[in-house]
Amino acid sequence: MADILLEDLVKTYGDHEAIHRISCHIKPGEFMVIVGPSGCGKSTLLRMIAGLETVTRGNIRINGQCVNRIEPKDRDIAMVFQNYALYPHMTVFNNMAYGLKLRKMTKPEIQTRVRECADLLQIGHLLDRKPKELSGGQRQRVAMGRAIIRKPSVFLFDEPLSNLDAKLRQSMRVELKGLHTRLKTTMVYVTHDQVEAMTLADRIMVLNEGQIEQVGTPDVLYERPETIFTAQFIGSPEMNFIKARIVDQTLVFDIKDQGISFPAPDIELSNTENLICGIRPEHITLHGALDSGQAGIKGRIQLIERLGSDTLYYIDLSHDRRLTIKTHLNLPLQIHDEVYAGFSPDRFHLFDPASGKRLPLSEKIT
């Protein structure tokens, strides 16, 4: 197992800086997922680790060795791409064996390695077929097998499941996680799909415009997002955001013609200072009517999405405000019904609208 140390990495293309001083330590045997929207720099960062992109400034160290000027083939890494990159004229066996042949391994050694790897990935019955005779999932297994068979110290995955249908992606996620458990090899995995990130990762690196927004375990990113960007990106459906103010030690939601307030949290804010209050869809309750003394925001159901065990309700509050509510309850509600949304203040996430950063307790906005 190898660790990867990224030290103040910068990558520029002409005047454009695609990667902005990224620093991170990926631990030996860790499954690190790099996630972010299209164009945020995640594939560029992965290709820098692989040696397919040069480093403008900073250092990449694999197992303590600076690899900035080391060729990709000499970095002891294996990469699995989105498009499989299999040789179409070769059988599955020869696709997997090709790298071993280049290393001048003996035929018995190659036979043994290929059989072991094929059994691990459950593709032993496909060794005589060519890529055109395989399904997308089978091709991806062959691509992973070609990487695994070399026994590298680091695996790099560049959106390997994005070409598969939803059902196959789910089963391949399970297989990938099981593969990591068995191999115990360091893996760095790039995806734009936050569901993949949450289910696969030991830790997640969230990128935004070439910069790290947050690095942490899936639970930490979900429960304590450090920025509005992370709060929006991690979680499906995404977090709701409501403008709020502190007035007379009370947190007041800024919603026209509706007065709903809560005791102010323990942060040092003066009156009228603006906040952004974030609430996960599953942390909002939905009511057809309010009991006496119960507080809630009034709205109208715009859309209902039934997802089997869960249901999503999209609630119009005003011309430009909407809430998404997620519940497992089977409520007798229909589109256009007037409803009330209820909140638990201990589930609120408070952010500074200027910086987009989370507000710690007892810390003043600067």
Second form
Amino acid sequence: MADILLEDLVKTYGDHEAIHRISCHIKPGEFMVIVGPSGCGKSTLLRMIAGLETVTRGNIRINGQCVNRIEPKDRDIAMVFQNYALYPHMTVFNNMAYGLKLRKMTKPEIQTRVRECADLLQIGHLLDRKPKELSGGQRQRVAMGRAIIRKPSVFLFDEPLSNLDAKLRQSMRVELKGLHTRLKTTMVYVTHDQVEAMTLADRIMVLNEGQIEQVGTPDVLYERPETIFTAQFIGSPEMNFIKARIVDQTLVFDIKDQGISFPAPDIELSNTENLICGIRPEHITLHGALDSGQAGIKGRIQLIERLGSDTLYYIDLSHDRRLTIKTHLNLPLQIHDEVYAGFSPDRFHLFDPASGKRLPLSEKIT
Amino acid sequence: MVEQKNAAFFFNHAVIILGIIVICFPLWITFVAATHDAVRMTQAPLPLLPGDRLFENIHTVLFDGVGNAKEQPVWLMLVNSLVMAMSIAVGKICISILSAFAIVYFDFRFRMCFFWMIFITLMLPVEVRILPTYEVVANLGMLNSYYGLSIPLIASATATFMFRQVFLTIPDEMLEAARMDGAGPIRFFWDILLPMSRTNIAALFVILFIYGWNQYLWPLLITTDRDMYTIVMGIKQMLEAVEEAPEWHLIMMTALLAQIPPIMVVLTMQRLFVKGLTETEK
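Switching conditions: you have the form predicted alone, so give me the form predicted together with the partner chain.
Let's see the whole complex now, leading with the same chain.
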């Protein structure tokens, strides 16, 4: 087990700065997932920790030791690549044993290690095969085996599941989580898939354009996104954003012809005219008709997606505004039906569109 | 529709059979000629069926020599050719795989400049630079030696370029995985790169071996010592009989023997050869 400390990390390619002053502490034994859209620098960051990319400025410390100038093989880390990068001419056994051979381990020792590791991953029967005779899931296991066998103090994963089909990805996800519980090694895992991030991580680092948007546990990221970007990125389907303003202690949605207002949060704001209110799809209720005294926004159903356990309704409000609503209720509604969306203000997230930041205390709307 | 199909079928096969005849008939005549004696070969019409002197002729050619080149038995020429072809093939592969390794995997100053310099030599085969090359080889005292026969032919860009293309298709992760496993550049080269380009090496070996075996002009120029004659130029020498008629049956036998090593190389490496030229998945 080791901890990783990133101190003001900067990476530039020519004039382009890919990573902007990233600082973060990854605790011993933690499963840290780095997530972000493609091109956000998440792979670069991982490769810097691995030692495959040089550090332009700042420090990387593994177990307190600055590793900026240390070769990948001497960092006591192992990495699993997206396309597995198994040596095609070697058998599974040799693929796994190669790193140990180079470390001058004795033959019987290698034998026992490989056996042990193959049993752990249930690939004992594949040891004599070549990578091209394996299925995608089996290759993935071998790639993991090659990393595990060295018993490193840090595992790095670069989108390891993205080449697998959906079903296999899910089962590998569960296994990976189980593996972490058993090995208790520090793991850094890069993915663009927020579901993988949410399910695997102890903590998630959301990266956008080379900067940290937020670091936190999956729950915190979901319940209290600090920026519009995080709010949008975490959670599927995406959070709804509605323009709003505060007038006379009430929060008013900026939707033409439809007046709906809620009690405003008790905060001092310099800008009350231009706010963004984020609401998760599962926090909006859907009604065919409004009861008396109930407030709601009128719209038309544009599309219905049935997921089995849940149903997604895409509601067309006026003027190109759309709402996504997720409910587990089976409502007798059809496409083009007129419906009303109901809100619970305690589930609102308020953001300042200028800075993209969450407004303080906005969860205290009552 | 069926008729059309039949017509196409007939036409295709006619072309194939014609092609086979064009290639095989001279070979057959060579073989037939090599099995008769000298007298039969001067009578018309020329025989179309093999005679009974096959083994006798083989023995004469291999150990006694033919015509003008009488003092040099053909086995010596075969050995010379073999040594030359092997050194050219092996030498070219060694040098070019190393230079391709340097160009693809190392980031040094003027890397592209070196690559283009190597590439430009494609335009300078031995035939173009034959006089200056002769001068250099002569000054280095390498005339009439295996070094002189092979070294000037080893330097060329084709193989370097091909290995470069092969290395570029190998994903970067392979190198990174090897670095993680603790392999340095030399280890990576031996353990990963070399086995991975095995089929390409085989394909290249076949091509280069035949290229070396078929060299005519260069050996002709730099070998004056009859002990250094290669088989391809040796055959030509046999034809230049001054006083007597050329011993056609023995010359044909030599030609036949000269074809055997390249055919053996192609046959033994056929599978790897085809794989190396067609395989793309790494």
